[in-house]
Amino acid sequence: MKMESRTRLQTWLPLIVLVVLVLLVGLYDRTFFSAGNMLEVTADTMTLFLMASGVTLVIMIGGIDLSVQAVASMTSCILAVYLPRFGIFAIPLAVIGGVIAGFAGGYVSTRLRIPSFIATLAVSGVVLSAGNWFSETKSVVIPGELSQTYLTWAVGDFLGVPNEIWVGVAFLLVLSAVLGLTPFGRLVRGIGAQERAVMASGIDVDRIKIAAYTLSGTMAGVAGIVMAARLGSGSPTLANEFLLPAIACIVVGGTAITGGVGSIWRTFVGALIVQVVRIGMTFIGVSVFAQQIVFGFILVAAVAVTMDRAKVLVIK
């Protein structure tokens, strides 16, 4: 009963909270509510999601991906400096320079026996070197008739609906699909709740592991692309802000830091009560990096809440 009643608030919270925050933001400032602000809101939190996407995979393994905002800075560095040069190529390129970023990550931690964290981070600094060295550490802009030719996916709108929103969506879908419908999917979840009971079946759980750390190296690479082409320019900095609120909003959406419970649809509950406590905060004053305080406490909060702390006898 008492592991029932867990599930159902791992599932039901996020969506609770996002209501309220709403509605308290909204009180605060009615022209929240209108559906133009609402689209904009939405859109602006897609470039969250699609990085914390795929991180939500290597969570869900019991891993983590501290090198997501390398990866999609990075990423945008590529698109600035290449699209001028290889046009509609570009794009390609860019994503895979994450994939090889992601790749890199989930071959050392898996291979090596190195603790992913370590791994990451690593790679995390091979990347943002690669950055610097793309851009020649400065921000290169897009010129405008580039972006016109080949990002109007990821910028403009379609039927009233920001681009943003489609890709987001669409992703979502496709992600989600994998998640839950594929053997892959299973295996995730097998691994992030009993990795031991899969190793015994036979199944190559490096492989598995690799794979979600090649996907999550992937989605930060479209998220750096999506924020190069929205802002118009790429900077081995772009995203530098973006990796605790993207590990907040996996959390804070319901999915278990120790691993095998979670979900992509979570993950963008959680990414729009960032994005939502984010604007309350602005509205109210808070500066950007004291925000980064207030998000430190939620991933705090949204731990205590959703750990299975019957995985981890021993805190470290």
The other form holds:
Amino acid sequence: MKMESRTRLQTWLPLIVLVVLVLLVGLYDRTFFSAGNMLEVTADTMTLFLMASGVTLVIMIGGIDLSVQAVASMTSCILAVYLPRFGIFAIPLAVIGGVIAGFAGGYVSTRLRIPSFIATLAVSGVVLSAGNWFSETKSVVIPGELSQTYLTWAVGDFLGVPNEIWVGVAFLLVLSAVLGLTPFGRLVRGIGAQERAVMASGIDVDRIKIAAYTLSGTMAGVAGIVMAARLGSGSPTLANEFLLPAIACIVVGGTAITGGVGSIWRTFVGALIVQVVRIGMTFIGVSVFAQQIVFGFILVAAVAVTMDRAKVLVIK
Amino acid sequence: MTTPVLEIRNVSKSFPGVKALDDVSFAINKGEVVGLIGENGAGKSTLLKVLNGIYQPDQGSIFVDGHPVTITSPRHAFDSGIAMVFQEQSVLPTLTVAENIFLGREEEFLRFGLLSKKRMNAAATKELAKVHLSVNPAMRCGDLSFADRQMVEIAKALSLDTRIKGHVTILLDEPTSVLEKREADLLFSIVRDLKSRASFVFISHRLEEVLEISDRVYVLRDGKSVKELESRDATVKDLHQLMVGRQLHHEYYREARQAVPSATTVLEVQSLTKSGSFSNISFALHEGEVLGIAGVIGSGREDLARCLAGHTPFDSGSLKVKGEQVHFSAAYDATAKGVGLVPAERKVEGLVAPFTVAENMTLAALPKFVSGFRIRFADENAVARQWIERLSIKTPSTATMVGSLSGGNQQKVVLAKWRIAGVNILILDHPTRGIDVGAKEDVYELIRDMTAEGLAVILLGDTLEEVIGLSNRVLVMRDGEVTATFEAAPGNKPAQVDLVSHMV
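Now that we've seen the form predicted on its own, could you pull up the form predicted in complex with the partner chain?
To see the whole picture, the full complex is given below, headed by that same chain.
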């Protein structure tokens, strides 16, 4: 039963890696184990998770969404610029920005039959400009009293737990239910595994794909809002350097980059792994430059273990 | 006694839960053509993969020219004089014919480190002459017809004999399954020509062909070699019996159960045309009818079937389902009108291999199993269990990955999918391709069940015999046009030769 044990290993490995990493860092510095620190680390991870959660769906259908960091930056600008003018309505407005960007990527990719990395890269460019336009290329500060009125759901605490975690866990549960219980979730898996068979079974595959991209844009939008709330400002470069870690945490969590296999909780675990590695190395005092080396090794190792490379003979 | 060129002794190979090969011995002599037959799952593919170095046997040994060898990879097999022609083509469509033939052997054509295309093409022309294929070796393989690509594949395998000093053995895995009779005959004459230079192992589900071409036949059943017999002493019926281990059903195509179609027209096709594929096709399909379409490759029948199922568009003409004018822009339009297609490429278009049996069965009818946003898993499983029982699908459970089932059981899952979707018109494109005799009979039985319930079936059969045996009516196509229509009432079936005269 070699195959079964391999599958089991693939399922649990990300979680085991996370626990081992946490123990390693904690052994080095006991303060890491403090409840306060644990909660803070988790809260810090949530924006990354939110952004990666939607991309997980796109990767599962066998595509990629490269526009998410630009989308998050743009929605942070929309929020910061319009919060003084529209109050609470700035939040749905910002989310809609994400929805439109995600939809555009999906529409262009499926209807015009353009590879998703090109379509979403193009959208990324448009969205970057949109962010600059909304913010007039500046960082826009969210006044403290407005943040107090409208954004405590993202940055306050509830029952001693930072609200970022509540938001993250809420989306984890909702998206997991979407993936596990709905026809949409099943078709996402099916399209990633064997698109032509799904198509031949009379499914409007393009619709499902566009929905996945739209969800990805939406989640990037939500991530941008939470980011702006945490930092107290919106900026057209706010989420720069988030794209690679986002994709890394999906892959480290064990979602197959080739599509068909994956889940949202894996991305959640993956995001925590990425964060613990980062923070842990800072704790231990590894130089920022050396951190990238370690990170590269972990990424490759994760893909190597989680992907059944025996079945994928050709890598492009 | 002469030493066999290739011999395996007492080879066993197990996979989790299955003994794929159980103490199999097998030998092939110089210049011999040996047939290898057995139902799906009997161990043929495993045996080939052992010979080709893809699998290592658990026990037993392999001998080439009497010397024990361990074959570690397909490349190693090739260097040891064993070449394989795959059932699923392995020619690369973007490379030229010559580049395909000499793939991995480019060093033979290097001049100062650069590849001499001229020399390579010249050498390829020689190889192509062996298979009587007169195409330009500089042509891209993707521009060739399917049958020609098959020939290129065979030429590639045969090119081994110019390279290896010893005798070569060529493994032909179902080489004729996609060839029409004429092309298959050509292949056989080539095999006979080459017997002086090579030995062949020939695997096919078409038993007549196996008897025609082979000197000896090995019959595998459940991983064991149950019989070795001389072709001249055997009949197709003998082989059938040895393969299934039981008496062949005396009424193979269930003609007695052939339904009398009702007068109700479910599908009306008028002057349907798709340029480059078929033109001016008109026919009516009735409730309970099996309408066969016969034709060689290039007759346009496969394209016609795909158009009727909405997979590809047509240029002009009209399509009416139950009297209603329809326009299919994609497969989902066709399924919405109750038209389903059981595709020839089962693993690509028929099934999602990593999905479970239940998930595949409900794929075309998913909305039926949804309340609110949620899939009703219990209902889904219950329906899947019903169909597993009804179609006697051999699967450990509804949660088994469909990819791990045998071809015949997979095909039954595809059929169950369309039955659950409740289609009225089912287009069967080679429904018995690559499935074993026992499963074929089950599929025939299922076709009769469906028509008894009023479904209408369009059948593109694997063999002419199958089309005639199962259909109420047969349309014969040639070069994209219908050249004849035959009534095929039970007991009054047209002869194959009559159809063939309109096909070619």
